[in-house]
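In the block that follows, a single chain appears as structure tokens, in the form predicted on its own.
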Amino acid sequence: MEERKRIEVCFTPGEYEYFKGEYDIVVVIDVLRATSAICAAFDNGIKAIIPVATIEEAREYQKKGYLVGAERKGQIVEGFDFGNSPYSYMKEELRGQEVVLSTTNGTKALSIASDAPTVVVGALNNLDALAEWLAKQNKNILCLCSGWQDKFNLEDTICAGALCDQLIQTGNYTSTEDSSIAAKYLYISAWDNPLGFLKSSSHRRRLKNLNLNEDIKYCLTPNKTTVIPILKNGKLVKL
């Protein structure tokens, strides 16, 4: 019998060093809101997204005439076209465009993971489609949670736990790290009511204080899309 592949969870980009090099596929997750917005963008027909880690890089692209989204601590950075609200990517004028994005947590995680053989974007809104695709790859997978400023967060961990659970149920995958087992059980206990469970999460409170309730609802609604964004030569494109 063929040995089962592993699916594991890394809680924050700061812990990525401990997992690096062991996985063929890294799934970057930032539920509130970068990876949810990226999925929404491709669902809306955007051509490509160039993720950059710093505001300086974002400004360089802006000088070259690119449309640039930049967010820090939940708010649009002054002087940029948009932040990381999924709704800002649903505009007609963005269809077929190549845009640049820099966010507090998500694009940092993408940058850190960019050395992996395959990097894809995961969120609750593309959960089932992503799980189905991952299951067919038959490769070792790491779910990299973006967290909040290198700290653990609930929503990314629950999303990673959902992916672990779905893949383990195929019988072809296993998880051996405590972080993965914890994520899976957190997901199982939250799943009856993810919105209720995440009501007390720190980043949800942060966004609520910024009157971003519609964004929260969108990002915490599973399976709104079947798109899977993948990193190719420094750009995210639709798989």
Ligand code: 3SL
Contents of the next structure:
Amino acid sequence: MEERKRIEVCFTPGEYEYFKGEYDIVVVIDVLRATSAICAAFDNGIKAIIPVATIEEAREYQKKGYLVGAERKGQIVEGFDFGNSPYSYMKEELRGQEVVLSTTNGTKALSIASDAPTVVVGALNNLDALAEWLAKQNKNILCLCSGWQDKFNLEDTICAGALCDQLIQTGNYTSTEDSSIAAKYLYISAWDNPLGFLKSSSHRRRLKNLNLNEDIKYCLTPNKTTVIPILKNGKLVKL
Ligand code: 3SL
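For comparison with the form predicted on its own, would you give the structure of this protein in the form predicted in complex with the ligand?
Now the complete complex, all chains and molecules, led by this one.
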């Protein structure tokens, strides 16, 4: 019998070095809000997103005439075209465009993972489509949670746990790390009511204080889209 593949969870970019190099596919997750906004952008017909880790890199692209989104601590960075709200990417004028994006944690995680053979974007918004695609790859998978400034967060972990659960249920995958087992249990506890479960989570509070309730609701709604963004030569494109 063929050995089962692994799906594991890394809680924060800061721990990535301990997982690095062992996985064929890395799923970068930043439910609130970077990877949800990226899925919304592709759902709306954006052509490509160039994720950059720093504001300096974002400024360089801006000088070259690119449309650039930049967010730090939940807010649009002054001087940029938009931030990180999924709703910013639903505008008609962005269809068919190539844009640049820099966010506090999500694009940093994408940049850290960029040396992996395959990097895809995960969110609750594309959960089932992504799980179905991952199951067909039959490869070792790491879910890299973006967290918050290298600290653990609940929403990314729940999303990673949901992916583990779906893949384990196929019978072809297993999770052996305690982080993955914990993520799966958190997902099981949260799933009846993710919005309620995350009521007191740190980033939900942070975004609520910025009056971003609609963004929170959008990002915490599973399966709004079937798009799977994938990193190719430094750009995210639709798979
Ligand atoms: O950390 C990130 O990359 C962002 O998603 C944070 S925020 O939701 O825009 O505040």
